[in-house]
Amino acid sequence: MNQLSPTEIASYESEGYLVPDYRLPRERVASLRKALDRVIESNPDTRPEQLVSAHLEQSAGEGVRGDNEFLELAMDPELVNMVSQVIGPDVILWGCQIFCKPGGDGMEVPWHQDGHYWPIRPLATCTAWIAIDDSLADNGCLRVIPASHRQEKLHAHLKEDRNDVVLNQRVDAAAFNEAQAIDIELEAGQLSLHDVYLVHGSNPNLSIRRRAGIAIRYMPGSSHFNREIAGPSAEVSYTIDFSQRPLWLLRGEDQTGLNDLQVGHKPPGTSRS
């Protein structure tokens, strides 16, 4: 079972990022491209980089139909287990979004916190940014900026009045100083972990190539996924509704009592359509 290291688990709680030392086999890469590819065809309908909840095989009231193996992925021993490293032994995974970004025209992902669009209280997750095709800065990779998350703050998100752009929100600039962003460059098959309170983003991709990651999220038994807020939002430009996610609790307790494990799930017995 893959282990962060004490100086990985440092880094990340200084920092609010991590690329531990961790690759994902070829052949697993190999499987998932495909899986992506499924989806795509799926949903010719939605932008690549908008494909939300792609671990459901039926839409949870999202729009998006998405793929099996990416279910697999989110509930993969080692990953849990580096997850649960940083935000401890209760985990509960709650979303996996795939951003796939089309060679030429991939879209910018404005800086931002995902807190922004949560409905967790308290406020806490671990993103697992998984890199499905190499993910370099010419073709848009994640930007970070480092230490932001420390004083586990949400700042002021300004409306973003463009149609090229994943997210119609975005961190007021006098928040944070771009001049200290870092990107993530990663291989196929590399991953990342960050921070729900870390400011990040990525650039558009103007190269030939595509540049493809799922993100997958998961957060501690220690939170709550509070429904009451969470109907159909606005604040982004495709379609959520957190009402009818589901929620998977991969390893030790619910430690509040009060998130619904059933709402969302398949039935026993019935088939996905």
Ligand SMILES: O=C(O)CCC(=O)C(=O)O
Contents of the next structure:
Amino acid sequence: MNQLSPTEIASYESEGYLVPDYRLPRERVASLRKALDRVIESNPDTRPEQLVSAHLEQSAGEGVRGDNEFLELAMDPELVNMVSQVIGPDVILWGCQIFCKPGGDGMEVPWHQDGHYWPIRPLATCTAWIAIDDSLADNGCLRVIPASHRQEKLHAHLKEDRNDVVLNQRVDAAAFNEAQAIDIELEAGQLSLHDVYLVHGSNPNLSIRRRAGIAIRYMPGSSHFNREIAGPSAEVSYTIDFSQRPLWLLRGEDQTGLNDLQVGHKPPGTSRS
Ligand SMILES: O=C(O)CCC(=O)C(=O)O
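For comparison with the form predicted alone, provide the form predicted together with the named molecule.
To see the whole picture, the full complex is given below, headed by that same chain.
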């Protein structure tokens, strides 16, 4: 089982992100690419950067037909182990989104803090972002502002009236220094981890090569996924609906006792409408 080193854990804590010394086997990446092809084919009307809840074969109200292979990936003990080293022993899987930027017109992801959008209190989440294709500066890799999570403060996000961006809200430029941005360049099969308060985003993909990655969201069992809070996610240009999101307790316990671990799970032998 892969273990993050004490240096890696310290780096995640101080910088708000980490590229662990780990990569998925080549065959697994090839299989994930096929799963991605299936999801793209099943969702012809959805931009491939906006394939929310791609781990659910039947949509729980968000309209995307996902693939079980992504759920298996999200539950992979190696990933869950690394995540638990940074968020603690109680790990709840609550989300997953494919961000696939086709070559030539792959959309920009504006600078944002994930926590601006999410109904988690106290706010906490580690995202594992797994490269399905090589993700480099020229095809729009993830970019981060190191240490921007440290104050645990959410900055104002300003609305943008554009339809060529994945999210229509952007962190106020006065809240951070874009000159400090770091490109997280990954080869297919590598991954990064990032904190819920970290300012991050990505450029459009103007290259000829696709850039696909999958972001898997895990929160600690000391937080409550409060389905009553829709917040700014209700205003993004694609459907995000937290009300039916299934939660999976992958390790430890729900320390809050408040998380509904039944909602959105498909009863055996039935299908969702
Ligand atoms: O894939 C990207 O470019 C952006 C991903 C992102 O914003 C996230 O994982 O929170």
